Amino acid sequence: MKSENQLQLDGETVWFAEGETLLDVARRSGREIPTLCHDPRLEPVGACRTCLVEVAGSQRLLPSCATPAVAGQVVVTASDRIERYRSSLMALYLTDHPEAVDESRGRDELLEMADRWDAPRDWGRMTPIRSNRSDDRNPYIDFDASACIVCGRCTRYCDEVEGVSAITLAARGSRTTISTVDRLSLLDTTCELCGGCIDTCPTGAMAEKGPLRLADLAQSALSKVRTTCNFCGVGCQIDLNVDPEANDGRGRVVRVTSPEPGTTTNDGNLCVKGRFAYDFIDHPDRLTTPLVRGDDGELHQASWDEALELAARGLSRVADAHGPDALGFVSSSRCTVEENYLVQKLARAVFHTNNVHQCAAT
């Protein structure tokens, strides 16, 4: 590290790497700087103004998320001036924001910050004027304009990470809101329904429709289980949000969320299947026991031993009659690596065919 890549942060000499911002340096040094519009996956825009800090030589407070670290800077991240500013800023945000947290929509970081900086709650209330999108017929994503602070994280994520630009900032001034071209449903746009807008939204304005249909769902009552998505071979890490009291105490997955950006290989990103396709877990049509077709042509429940023996006889009968290459084995990305290995051993070592494939093969 070059000796000249140093600055003064709250009276302490700290180093920084080329290209880092003051927010990067401060957070790595353990300083608490709030942000609402910032997401490490996105280019900084300094729109929410919650991360302002004092920099010697500047008359104005500067947004730490968008201010590059420069050698010799003298930076203050906490002072009476900054505290007063943040408290007033939060109070202004609250004038047209819901006063209570709807836990079924997820966290509201603005309300948490308002409590942290003791923001005044008596500055009056504005009449909500932003148009809502609760009538969108898409099955997964709900938008509540009253909770939106127009930070632009969702639209920037859609553009910079997903590259589909399905949503945008529409209207002007205090009427600015999140919309689609001609107010079309997300189903009629380029939207891939990945749910990244939900993941990056700091206030719950973007939320998943599924949990909203569950009465009295409290985020604080859910437990999180880290696991690997098994819909393809990428191996994205996901957090299953489980209601432990559901299903007579057996638990029920009510939401899938992604880990913090930068902590896993998928960087907090998920696709439509990884984020929303979990209803199969408790679906009434899910098979819980093997079925075999009887002489009457109908499917009947059977034990695993009976089902495996019947399958083995059928495979052997085809191989004996038409040769091993008449068989083909297709495994699933929803199997473990070890299970997929056993499938290819079954094909090659037992039935002597190379006709084996796995849907996540690359």
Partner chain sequence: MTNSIGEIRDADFLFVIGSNTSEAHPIIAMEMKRAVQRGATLVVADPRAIWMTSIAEMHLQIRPGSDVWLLNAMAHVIIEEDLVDRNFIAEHTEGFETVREAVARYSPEAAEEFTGVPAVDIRWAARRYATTEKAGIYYTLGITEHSHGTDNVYALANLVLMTGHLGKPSAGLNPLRGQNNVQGANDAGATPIFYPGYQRVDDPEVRAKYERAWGTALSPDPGMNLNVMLKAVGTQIRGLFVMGEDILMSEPNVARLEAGMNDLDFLVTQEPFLNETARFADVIFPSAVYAEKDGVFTNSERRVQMVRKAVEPPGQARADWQILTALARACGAAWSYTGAAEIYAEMAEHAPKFAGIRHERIEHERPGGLSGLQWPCPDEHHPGTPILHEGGVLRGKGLFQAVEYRPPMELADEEYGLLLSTGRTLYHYNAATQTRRETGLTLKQPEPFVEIHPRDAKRRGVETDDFVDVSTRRGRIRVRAIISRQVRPGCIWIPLHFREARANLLTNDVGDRVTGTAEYKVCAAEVEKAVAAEAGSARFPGSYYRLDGPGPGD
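Can you return the structure of this protein in the form predicted together with the partner chain rather than the form predicted alone?
Excluded here are partners and other molecules; the one chain stands alone.
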């Protein structure tokens, strides 16, 4: 770190790294600065103005998310002036915002922030005039314009991270909304249904249609289990949101969310399969008992003991009659490391053959 990389933060001398913004420095130094339009994965735009700070030499308050740290800066993150600005801003946002959080749509950071900073809620009510696209037949992504604060996180995510630019800010002024070309359904656009717009939305304006169908289910009743996605080889970390009471207490995965940006390899991102393809877990087609082929040539339900006995006998008979190398073991790159270890151990230590290979080999 260069010795000149220091600035004054609320009277304290702090270091900063090349490329850091005032928001980065302040948060790293333990300051609490609210943001709405900020997402570490996106280029800063300074649109929501909630992260304003005082910087000596500037008459206006500056958005800390979009202001680079510069040596010698004198920065104040908490003052009456900042408080006044913030609270007015939040009050303005609240005038056409839902008064209570709709839990089925996820968190509403604006309402949380208003509580935390004690923003006035008596500045009158306006009816939002932003248009919805409630006729969009896409299966996953719902947009509720009334909860939208036009921070542009979703559109910027779509541009900058997913790179498909399927959604865009449309119309002007208080009619500004999130839309698509010709108001097409997302299914008919370049959208790849990654759901990143839902993930980055701070207010639940973008929400997942699946859990909306389970509307009576409060998000707070869900438990989250961190695990690794079971599709491709990227190894995204995902949080399975489980309704523990469902299925007579077996539990049911009702949505998948991504961990905070910056904490895992996937940096808060997921693809369409990782985020939305979980219906199969609870699908009625799942096999629930062992099956064995009967003399009639059909598969029949069997007990575990019966099936295990039959399998052991069938494999052993082949080995006895034709030697161990007449057996082949196909293991699976879809299963865990431990399970693959056991398949090769079964082949090698129990049946004495090295005829074992995982499915991705061909």
